[in-house]
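So this first bit is one chain, no partners, the form predicted alone, shown in structure tokens.
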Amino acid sequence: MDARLRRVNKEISDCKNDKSSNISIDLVDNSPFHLIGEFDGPEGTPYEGGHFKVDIIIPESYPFQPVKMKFITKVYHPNVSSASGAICLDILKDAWSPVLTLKSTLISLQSLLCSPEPRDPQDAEVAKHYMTSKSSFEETARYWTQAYAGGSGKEVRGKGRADGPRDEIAMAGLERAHVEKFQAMGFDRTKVIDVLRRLNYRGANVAQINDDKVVDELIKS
């Protein structure tokens, strides 16, 4: 058995014997080189009563290079794209050390969730929403983990139950007020959206966006 089979093999069983941590790490097609990972959402956060999975590839020179993970589960967060899943973590990249476990990067990928980095962000537009207003992203966050996460089906400000239809707009983390204004000027509703999205019309943002830059926008969308 090749050195890193064994490293692998140790860290899996490792994480199956420690039952505090409520880190679970299976294999996809019985291989210990392409995995699954598994844990909540930390509490006092959107991501709370949510179940989150990554996908975990572990390269030919590991330990002494980081693995691959992505989430699988859909996550809106600055750090992570809410398109891939990729994930934009310092010991995924250049702080990875040989120390480091399949365990404790997970348990790093769950304090992500507790502590937002928007200036260093994964997903530009979500950190931007996290910056021009916490209290929306938050709610969009914890919308997210209802609709992709299984949290529970509580209702969101403004934003309905997660457990039935999916809400574009609160997916987006929008006002429908907005949406609905420049839909009443003839404008595809998905278009609005998108628009309303990318010149990240929330907040303190709204009164500086007027609305001829939106119209504008979506006549060239």
Contents of the next structure:
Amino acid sequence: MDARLRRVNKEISDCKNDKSSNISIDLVDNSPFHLIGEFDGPEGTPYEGGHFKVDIIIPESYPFQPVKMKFITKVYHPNVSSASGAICLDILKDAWSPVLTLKSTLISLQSLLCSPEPRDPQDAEVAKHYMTSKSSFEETARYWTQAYAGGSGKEVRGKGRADGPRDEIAMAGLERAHVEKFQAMGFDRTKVIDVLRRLNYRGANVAQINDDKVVDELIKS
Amino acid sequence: MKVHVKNWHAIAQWRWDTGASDADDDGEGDVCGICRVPYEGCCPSCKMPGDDCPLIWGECSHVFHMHCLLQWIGTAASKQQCPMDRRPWVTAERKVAKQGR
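Switch from the form predicted alone, shown above, to the form predicted together with the partner chain and output its structure.
Every component of the complex follows; first up is the chain already shown.
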């Protein structure tokens, strides 16, 4: 039997037998080379209470080549693309080793949620948000966890529960007052949110960016 | 022709002396970290365990099926490092088998 198939089958059954790690791996279709991994968001982080799904592709030369993983569940995190779910983690690239397994790699993703590396970002806008105001970043990450990962976590301050219609402002990690100020000048709400997010109009940064700069960007967009 | 084994009588068994005691067994058994097949089995490209598919020891004390380790070291991604500890791979001289196994 094919070495790759044998190893992957063993890994899947080992993971099924191990109830303590709370990590599951399931087949997407009939092929054991396309899988879905699932784990819970770590406690004490903005991802707590969420349940995260990861798309797993086993490459042809596994385990000599790293497994390909990306988030299916949307995650607000500096090392995860907010658009595609692509993950920036060394062991998925040049620090891969054949002794790593699907389970150990999923556990590494779980711990990546505990310790973001904004200096090596996958999503530069999210990383800027993190470095400008960690508390505002965490609030947004919590909101995303509720909205996308089924988090039943605590209510996000002043923004209500996220299971109703999604609040675009909270989603972008912005302040309502800021958005409304430029909306009052006659600009379209979606455009205002887009521009303020791109400019990282948050925390101490707000004082650095004058209104003319924002208006300029709004006219250009 | 089909052969049915009705009875068998073992007269000896062998094991690689990896230097690990049974107490170190973490329930997973002694498997090669690369292919996850027991040391006493053979690597995925071999059919016959034993001398035809030997183990290899690193200076760092880590053990693999020789064929598995050489395949890894042969890839550019390995950077010639041990898969376990990422130290430069240096093959250790074959240890003298301990007494009493």
